[in-house]
Amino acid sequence: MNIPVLTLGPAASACVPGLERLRGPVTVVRRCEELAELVAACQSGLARAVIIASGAVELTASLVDRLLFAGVVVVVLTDGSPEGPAILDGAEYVAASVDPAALAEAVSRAVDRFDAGSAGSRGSLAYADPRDVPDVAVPVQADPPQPPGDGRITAVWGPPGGPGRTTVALNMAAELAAAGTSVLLIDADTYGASVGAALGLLDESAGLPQACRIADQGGFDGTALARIAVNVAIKGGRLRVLTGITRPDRWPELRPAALGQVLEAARSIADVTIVDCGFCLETDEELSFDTLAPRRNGATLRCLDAADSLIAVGGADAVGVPRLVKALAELADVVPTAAPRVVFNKVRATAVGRAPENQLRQAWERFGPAAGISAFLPVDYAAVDQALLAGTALLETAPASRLRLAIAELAEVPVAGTRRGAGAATRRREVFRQPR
């Protein structure tokens, strides 16, 4: 098998004569001077592997993910210094002083491992429509590393139109934190991040973009994540928060490869991580000239794919119900492994008629997917406005609100003086312990 290789950096170029003298399967087809040249050559299908010298370019998890998506494995030459680059998943590391035969063997080994892991798979959801690139995917290691923790991730998602995703996510997190559970709330909405504003946090505190920048350099763990997260006191409990982007045009900072590492690190510092996701799942980047262009919706897709459980929030009105039906059909196509629990928010008689829960249930049985409705959250604009003005959760400003009690029941947090439904224990397992 012939393996065409690209090089980047002086140390990598110095290996070319030795590799050529071997006359083996590894053949250097181009010595690249710049990263843009390397990426363009990889995207054109010119190579199966790249040899990158340490220090020749800022090696990040996103760059490795992008090259792997193009079907190109990454071999990094290291100088062995303690200040060397962090180890990134998906890259093969060898010493710069390695002999040509060992380097060729490392390249062949990386390609074989990639081919074994990419069979029957498709490219990463982090990039635009892959119809014009080879059917490849990020390689799966023979012995994948264990996740850093056993915490659970719950994604809160829903269609456009303001169904109340942030309200549900924030208050579920607050109820669990006040009950003594270790909780991390992440704002991953790339269109309208609002968790920070809802909690009265500084607009400059963009925690998730900062975590993604550090994770993109490799070596990210729960300790680093704990330093970045903001601690918010909730009714005697502590809620960790990673605020989102401060402006919509900052969405490229939430690179899916780095965000995936942040989510894995979250499992080690919190029993439950609740992610407020963006609404959009479409892949409109297929109109782009660059098939490897980052997706704005890649962050949402990565969160939905990584989540152990998913709550789909829809508006309880004549517009919100059909929007949710269509959005769930799109979700099934994009993330087939998702098993959403349907929650209707802002339930009120003025929108759907008398006995609104029965009306919604009948409409859903007739037009909706097979999955039933898991919860109905009553409308309470006054309580929500009061919580927003105070920069906190409903349980502090309106503890007796029907909306607060319904969200507490959804989170399976017992509230003094209230009677919980018979199906409560089952719903708790579904929200936080549902197997993937």
Ligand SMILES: Nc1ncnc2c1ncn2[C@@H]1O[C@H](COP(=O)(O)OP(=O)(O)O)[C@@H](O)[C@H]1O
The other form holds:
Amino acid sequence: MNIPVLTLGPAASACVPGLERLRGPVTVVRRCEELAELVAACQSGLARAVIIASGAVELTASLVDRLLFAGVVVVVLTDGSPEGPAILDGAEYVAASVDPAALAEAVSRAVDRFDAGSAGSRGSLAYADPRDVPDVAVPVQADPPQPPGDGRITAVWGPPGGPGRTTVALNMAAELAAAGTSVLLIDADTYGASVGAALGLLDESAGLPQACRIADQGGFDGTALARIAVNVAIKGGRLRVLTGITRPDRWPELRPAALGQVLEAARSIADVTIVDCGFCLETDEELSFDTLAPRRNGATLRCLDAADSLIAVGGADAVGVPRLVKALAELADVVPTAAPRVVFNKVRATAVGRAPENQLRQAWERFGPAAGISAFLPVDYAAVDQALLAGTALLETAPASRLRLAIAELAEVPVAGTRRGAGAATRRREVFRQPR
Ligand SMILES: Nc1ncnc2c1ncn2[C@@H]1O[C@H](COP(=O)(O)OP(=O)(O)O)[C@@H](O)[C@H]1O
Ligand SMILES: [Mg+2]
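Moving from the form predicted alone, what structure would you give for the form predicted together with this ligand?
Complete assembly follows, chain above in first position.
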């Protein structure tokens, strides 16, 4: 196989004569002067690999991800200087002084690995630390500097209309934190971030965009993430929080590739990471391959893709139920591997009739997907308002409320003095009482 390759910048094009003399396995099809030219050529399917000298262009995780998305692997020539470039997941690092045969071999190995998907999906090719480049130049392969953690990620998602994604995400995270689990709560909603406001945190803390900015430059890890996350004390426990974008028009700051790195770092510092996701899954903008434009819903999609488990929250009324049905159908199209747990929130007799849980179950059997309903969370305006006013979680301000107990049960946190299901029993007595 002869691999068509592009180079970017003078330092990379200096390798061309040597590569040409080899007469395979790589052929340089174009020497690009500018990044835009390189990207256009990649997106038109001209090449399988690019060779870029570090420093020729601002190489970011988003750029690497975009090129990998177009099926093109990125080989970075490093000069072996002590500070070196930041490591970007998915790029191959090779010493600039390497001989042409070794460079060609590194390119073909990267392409083979990409094709075999042996190191995972796009964006996760093995990478090496260019600072380790020895004087005798050979292609560099090394283990990642920090092993990925095994923390689990739970995404909380749901259709538009305020079904209660943030309320569920925040309170589940708080329950786990108070029970002693190490938890990170991430607000990745690109339409209506609200975790910061709900916890009374300053806007300026905007932790997630800050983390994404650093991650986009490469070399992001759990230590960097722990520095950015804000610590919130919850009933003797510690909840780490990455607040979201401060205005909806800042959504381009949550680039999917960078967010992916942040989520991987999260696994290494928290046993459980709960991500409050935006609702929208539309992917139309991904069809425009001729642009490097960021994708507004890319952040949500990356979170859903990375999550080990997914909670889909729907409003328990005549608008919320059909919305959730449609949203789940869309989810099945876009993330076919997702197996969401369905949760109805703001469950109340006034919206769906007497015995609302039964009504919802019956409606779900008729219209909903096969997966059953995992939880019913009762409406409780007084409890959520009190917690919002105090900038904390329900377990602080309304510890005995049925809503709090139901969310603790959803998070599988045993609450002292309550039986499993006790919340539901009380709920039937009080909420479902027949109006006189
Ligand atoms: N079980 C509930 N009972 C009463 N109000 C609720 C409940 N869950 C959420 N709310 C309120 O509904 C509104 C939307 O909830 P939120 O969690 O912000 O939704 P989303 O994140 O899906 O937009 C908020 O004012 C919240 O306090
Ligand atoms: Mg929200």
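Since the model is a prediction, treat every value here as computed from it, not as a measurement. Positions refer to the first chain, counted from 1. Between two forms, the rigid core is defined as the largest C-alpha subset superposing within 1.5 Å.
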Once both forms sit on the same rigid core, is the C-alpha displacement of residue 93 at or above 2 Å between the two forms? yes
Using the core for the fit, does the CA position of residue 397 change by 2 Å or more between the two forms? no
Core-superposed comparison between the two forms, residue 385 Cα displacement 2 Å or beyond: no
